[in-house]
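Shown here is one chain on its own, the form predicted alone, set out as structure tokens.
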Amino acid sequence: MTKRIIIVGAGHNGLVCAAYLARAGREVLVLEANAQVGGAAVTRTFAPGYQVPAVAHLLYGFDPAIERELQLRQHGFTDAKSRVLTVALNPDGAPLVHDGREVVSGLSHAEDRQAFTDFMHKMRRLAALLKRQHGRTPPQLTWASWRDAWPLVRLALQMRLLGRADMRELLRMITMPMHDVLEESFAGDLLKGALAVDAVLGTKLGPRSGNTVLNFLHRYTGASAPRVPVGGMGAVSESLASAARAAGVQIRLGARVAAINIESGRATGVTLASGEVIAASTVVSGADPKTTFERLVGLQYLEAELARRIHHMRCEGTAAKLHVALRALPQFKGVDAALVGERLLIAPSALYVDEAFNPAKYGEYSTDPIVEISIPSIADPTLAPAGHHVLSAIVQYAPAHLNGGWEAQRAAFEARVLAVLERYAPGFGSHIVATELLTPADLETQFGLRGGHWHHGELTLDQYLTLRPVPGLGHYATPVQALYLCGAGCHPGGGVMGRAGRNAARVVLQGGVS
């Protein structure tokens, strides 16, 4: 019997795990449905001359410990921007600045500069804690010895050596609404609307939802500022394939998996869309897990339960993609032009915020959207022509299942975001050369991402740790023999960190629950 494993999925979880199994002696094959590795974490030409960041844009919380153990800066990961602030745009005067510590200026209310200070500090602490666990297989809540009880020790442990203060902030504060938070801590609304962003982005929970504050720690768990690669966050992808490649993975690029087979409750291989049989003794799977389980191997190898709880799961997408090539760089009101390449947030307040997603409860799309802005091309040159620009989009709120379908009402939500991105720069309309737009629906249409959800899952305490991404399923292997996740949908959760890919690729070389 073939010793191959096979990782289905090129992402950047997927190629993490392949280059930590093939560094153990592994055979690994890498299948990727698209013609370029990085799944959500690519760059790529929408427009003649104009490439972008086409999902994920800001480089967060990638794992210094894969960037150093795989040694990505020798395979051509570096830095165009290392530090990009938070510019939260005023409609009527000066922005606010931040870098994730303490706000630079354009506080309205003097005294929000130390409790922004102050309120950055016992979050990162806070934050700490859920660090320390992403590297970890998440503790299992029953146990047959002290040996498997002790990850959940440690973790109340860990709680504990918070102190009781923190502590206590931490299990009052984890299921609340980030909006509460924000109402007993600050007076400024323009500060109250850009930490507000922080905590529902890529999600469809608003300020007033419980877990928001849980979504706001799990951001911070990363570097203190996001970061812009040379080349966009498909270079991140390629020097990952890179590394991967170094240590003897093969990746077939079009190669799409059509099913995981399955013999007598154990994952044997592969079938390609092709027709092709592809042999394996284990089986990675990097997809979601509702694409996993119930399109590539069938919910039929599930107890019920299991079954059932994966169905529904809550992977809603209500973030699109908005992509803009532009022949100058547009003029944001009030914002100095050194700043125009940072990190641009169109939220005035908490409340717009929250207005922004009532829309969303009901099928709806904003017409009033917060908008996270980026224009790489200012850090990076190489994305466009010569004294030209991209602005790279994220838009929210844009429910994967809008009444009426997306086809019927994509031009006239883009008209609407246009519209509010020339509110904040008057003229931005005459710099337009190409624009693109990608709803959830393209999302899970060109990516795979299932409901057109970057996060493969809403990240809230039932889909949490190692609840994550059902009960049942918190530890990356599954009840199928020889069958695993690698994916966003696994502990610790989205963003591009890699620390899926790597607990995942230690479980698999254990054989098993570590």
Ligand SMILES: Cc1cc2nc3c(=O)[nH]c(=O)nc-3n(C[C@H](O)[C@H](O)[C@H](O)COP(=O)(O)OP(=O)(O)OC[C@H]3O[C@@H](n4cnc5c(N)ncnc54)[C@H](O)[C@@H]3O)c2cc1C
The other form holds:
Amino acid sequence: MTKRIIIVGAGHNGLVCAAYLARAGREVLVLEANAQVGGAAVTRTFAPGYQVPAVAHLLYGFDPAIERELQLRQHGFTDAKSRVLTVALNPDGAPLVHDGREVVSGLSHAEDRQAFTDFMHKMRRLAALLKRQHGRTPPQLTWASWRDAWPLVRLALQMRLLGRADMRELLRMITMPMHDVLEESFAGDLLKGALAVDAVLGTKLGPRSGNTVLNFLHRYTGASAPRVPVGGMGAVSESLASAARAAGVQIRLGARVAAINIESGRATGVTLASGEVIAASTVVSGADPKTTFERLVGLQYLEAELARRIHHMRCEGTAAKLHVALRALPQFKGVDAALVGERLLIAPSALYVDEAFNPAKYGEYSTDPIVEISIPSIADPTLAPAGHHVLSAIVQYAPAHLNGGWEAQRAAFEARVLAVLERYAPGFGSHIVATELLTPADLETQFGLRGGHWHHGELTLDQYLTLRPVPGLGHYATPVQALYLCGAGCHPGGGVMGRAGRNAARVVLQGGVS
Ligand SMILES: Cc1cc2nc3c(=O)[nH]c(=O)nc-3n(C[C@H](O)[C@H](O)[C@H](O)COP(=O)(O)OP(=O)(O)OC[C@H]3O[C@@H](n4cnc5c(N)ncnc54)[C@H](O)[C@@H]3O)c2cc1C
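We have the form predicted alone; now please give the form predicted together with the ligand.
Entire complex below, previous chain first.
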């Protein structure tokens, strides 16, 4: 019988998982539907001569242990810019600039300076508790032995070690809406708007929704300021693929898996869309959980309650991507030229963010969306022709299930976003060479992200830790023998971090069962 392990999908988590399994001596074959590795962490050409990070564009929380252990620097991974500042654009004047630790400039209320430093310090201490869990398989809730109980006991101990004040703050805030936390902490609108973005980006939540503090903490489990890799986000994935191949992994591109084959309750391999059948002793899916079970496995192989949970798992994306090829750098109102290459935010207040969310609840896009802008060609000129630039913008809120469908409304939405950019950078339109809009529906079609969701499934307490992606699937192993999950839909969630892939590899090597 074959000992081959098949990994479905060469997203960054699939590649991380593959590399660790191969380094442990396993035979690994990665099957990727697309023509390039990386999933949502890719760099691609969207207009002749212009390349952008096609989905994810800033690197927040890539696990330094993975970077070190897989020797990614030797496989071509390097930073073009290592501490990207956040610049909250101001429609009426100077922007607010912060580095995730301190406000650099632009405060409207002096008292916010110390309040911000203290707040971020506290949030990083609380995020550190979550970060410690990120590298581990979530605790079991039922125990056959004290050994099974230890992860939960350790989590409780670590909470206790936060100290009385921080433990109380964590318990108080974890389910709170970010809006309320911001109101009790700060006075300035620009500051509150920028922090509200960090609590909602990639979710179908607004700042007044519960679980937004959790999302904020998830973001700050990574570095306080993001990075931009040379070659865009795709370069991270290429370095992972190179490390995986060096360890013996075989990667087949353009190999769409149509079905994960099950015999007598055990995964035995896959059938490709071409009809080719490939046998395996183990199958690890880096595709999102809904796709894995509803489309590749078939819900008939699951117990009814688990099938129902998967069906109802929330994974409607609201983030679109707009790429713009520019013949010159745009000038944003009040922004010094030295800051244009930083992370620019259009979210002038928490109220703006909240109002932007309202239409998405009812299947409409926001006409005044929040926008996160990166112009990676400033730090990495290889992405555009000489003197030209590429702008990469995450635009939220644009719900995947838009009333009336995206095809009828994509042109109007793009025009609306360009009008918002024009408002903040007068003359923007005159620099445009080409544009590309990727709606959440496009993200599903082109990158296989179900619902176009950033995390492969909403990151809320009911879909978190042991409960992620759904109760019964929280430990990478599944009820189907020899079938595992390794993507962002698992603990600890999305963002280009690699931790789900690394944790899953460990569970596969230990022969974990659900
Ligand atoms: C608009 C948007 C912007 C984002 N921006 C950022 C950002 O700036 N920074 C950040 O850190 N994160 C960002 N994210 C989140 C981040 O991109 C994802 O969480 C992360 O890339 C998920 O990685 P993954 O490896 O788990 O899954 P994926 O990247 O989704 O990889 C899954 C892979 O499986 C493949 N696949 C699926 N089905 C099959 C099949 N049947 N057969 C073969 N292959 C298959 C897919 O093609 C894909 O390559 C963003 C997400 C979105 C939607």
